[in-house]
Amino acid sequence: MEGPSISSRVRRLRPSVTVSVAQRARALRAAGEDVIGFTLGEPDFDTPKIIKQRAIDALLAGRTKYEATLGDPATREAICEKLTRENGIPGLTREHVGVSAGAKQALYVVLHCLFDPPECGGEPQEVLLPTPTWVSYEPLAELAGARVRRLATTREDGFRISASRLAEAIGERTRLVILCTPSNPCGTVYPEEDLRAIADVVAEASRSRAPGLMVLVDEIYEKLVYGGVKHFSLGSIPEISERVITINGLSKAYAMTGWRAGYCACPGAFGLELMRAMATLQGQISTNVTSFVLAAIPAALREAGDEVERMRRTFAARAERMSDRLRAIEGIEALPTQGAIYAFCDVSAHFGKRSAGGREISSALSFSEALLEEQKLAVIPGEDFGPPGERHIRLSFACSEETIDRGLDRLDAFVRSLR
């Protein structure tokens, strides 16, 4: 008789390389090593005081009970107002909005509402995923029962999928396209003209070969854009707005990673159907987000704009500093960061070399491992971001300029030591 076992679908689930590298760096620090971390995409600022105060007030006032699963009406209304005013998404009401425990839970719930697992019968429906991209999209889509097809982009294309390439890829089984702009890990942003061309493709495909086609756009870094770059929401284009699911949250722009405050929205009749389905599923998972966190969300969206802009300007200066420093390091190729909090660097010029410690450098992973061991600098190897991530490392600049300089001094020293 067999003993207890873990389900095969969870055993197949890949752990986050970002979290594992960060944990290894923390372990080295705990052992007394002077480790510099360019790993986690977690702002190093404190949550703005006005946001914290609203949560404190709610807690002291006794807002500690169950709430509506997708958020109370006032919070959903505040999000609806934000998406209508700032993002230009038409046709939204608060009933088209759902609040989740972070954008990641919103993504999980949406995917499970869109896809059936293989045991439900029929051929798996398809997700088109331009890569390199955030590590969680693919495993979460597969967990929901989708078949993921990667569409590799290039540095020459700004790591953005072209409308023509997307048109070629969409087939009868395509159910969802996932886009992330500004991009984690690439730090690039889809300009308005590119998104309008993609909207034309989606509109045409939905009228013919892919009538059930939807697009999920992750805009978690929307407020962190630099160098005059503007964020544009795909969901604002009327011709496809009811086919666009916008996912966002307060973690990055508002320095609220630990609060777990995320949301999603989709206008139209299907948007209402999706929210009802999400309420059913999320109600079985976590019921509501923390009750007094709900009180902080309207304050963040309506009253913390000046603080967000202050943080954005600081990140902009860091992005410029990191780009300038990286250009001076031999064999490191990186596009200037337009958004998010990352530099994405091609290090393949150093493959085939050996480190000073005798380690063979044959991949982004081996480059990152040797860098951590020999220079105590933690970066994220790009393999799990999808092709051509295997030639790249991701550096987060969610740290001070002094730390950026110290870390890049170590990267430069490591590169110079390779033979």
Contents of the next structure:
Amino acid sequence: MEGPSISSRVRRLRPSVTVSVAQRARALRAAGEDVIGFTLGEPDFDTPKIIKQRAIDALLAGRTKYEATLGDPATREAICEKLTRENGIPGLTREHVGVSAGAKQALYVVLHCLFDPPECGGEPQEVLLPTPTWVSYEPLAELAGARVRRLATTREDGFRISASRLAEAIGERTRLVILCTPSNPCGTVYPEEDLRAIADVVAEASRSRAPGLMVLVDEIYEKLVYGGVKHFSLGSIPEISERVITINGLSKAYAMTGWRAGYCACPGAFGLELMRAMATLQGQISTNVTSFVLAAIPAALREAGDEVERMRRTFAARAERMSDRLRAIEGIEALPTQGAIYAFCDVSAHFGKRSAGGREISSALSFSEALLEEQKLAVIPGEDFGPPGERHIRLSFACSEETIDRGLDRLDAFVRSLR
Ligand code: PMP
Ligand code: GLU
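Now that the form predicted on its own has been shown, please provide the structure of the form predicted together with glutamic acid (GLU).
Now the full complex is given, and it begins with the chain already shown.
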């Protein structure tokens, strides 16, 4: 008899590079190394007090029991109201909304509700994934049984997929398109006109070759936009709103990464069916999110606007600082950040060189590793974001301007040392 073993599905699953590089930097720091981390997309602010107070009040009042799986009615209502008022998504009721332990769990549960694993028979259905994009979509979609087709974008196109390329890519087996705007890792934002053109393509394809087509839009960075750039929700376009699953969460805008509060929504009859399916699946995995976290969600959405704006302004100043400084570093190409909390830099001009410590620089990974070893600056290598991420590194500016300066001094020194 063979000994205990881990499932091949999970053995094949690649770890999240964003999480693992951040953990490595944290471990080096704990061991006394002077490491600067531009790694995690984790706001460095504390959660606004009003939000904490609601959770504390609920906890002290004894809100410590199981709750409805997708959240209590008042919390779902607050989310529904927010998505209707701020995002313009039509036709939502609280029954079209579900709360999960972070946007990550919402994504996991949604994907499992949409796809069948191969053992269920039939041809695998397809996810179209414009890249570079956040590291978790592809592994989670594959885990759910989908086949992922990457659609590489370019810096010249602002790392956005055009409606015409999407139209060409959608085939009979396409079940889902995943978009992330503002983009992690690219820092770019889809303008309204691009999303309207994409909506036309989705409407046309769903009337013909892809009747089951849906679009999942991750809007977790929606409030972190800079320089007058506006976020627009694809789900607000009435012609396709019932085909759009909007994912969002409180981690970024409200500085609540540790709380694990995310949600998703989809209007229409299928939206209701999806929420029922999600309730069944989540009911077998984790049931509700922490009861007193639920109490804080309406407070965040309704009462923390000023705090969110204060944090956004700080991020805007950091984005500008980082863009300005990066422009002066040799062989680093980056678009100015329009949204999210990242600068995405093409470092391929340095491939083929050697570092002062004798390391060969042939990829984003080797660039990042040498940078960490020799200059104690941790960044995320772009390979796992999908093409052309392999030529890029991602720098998170969820840190003070002083840290940005010190970190970029190190990047500059590193680049100058390359021969
Ligand atoms: N989507 C994107 C684009 C992200 O960058 C992240 C990282 N936090 C998530 C979803 C997951 O967020 P959370 O699970 O903390 O809500
Ligand atoms: N999303 C954040 C990032 O990309 C946090 C880590 C993760 O969940 O991937 O850095």
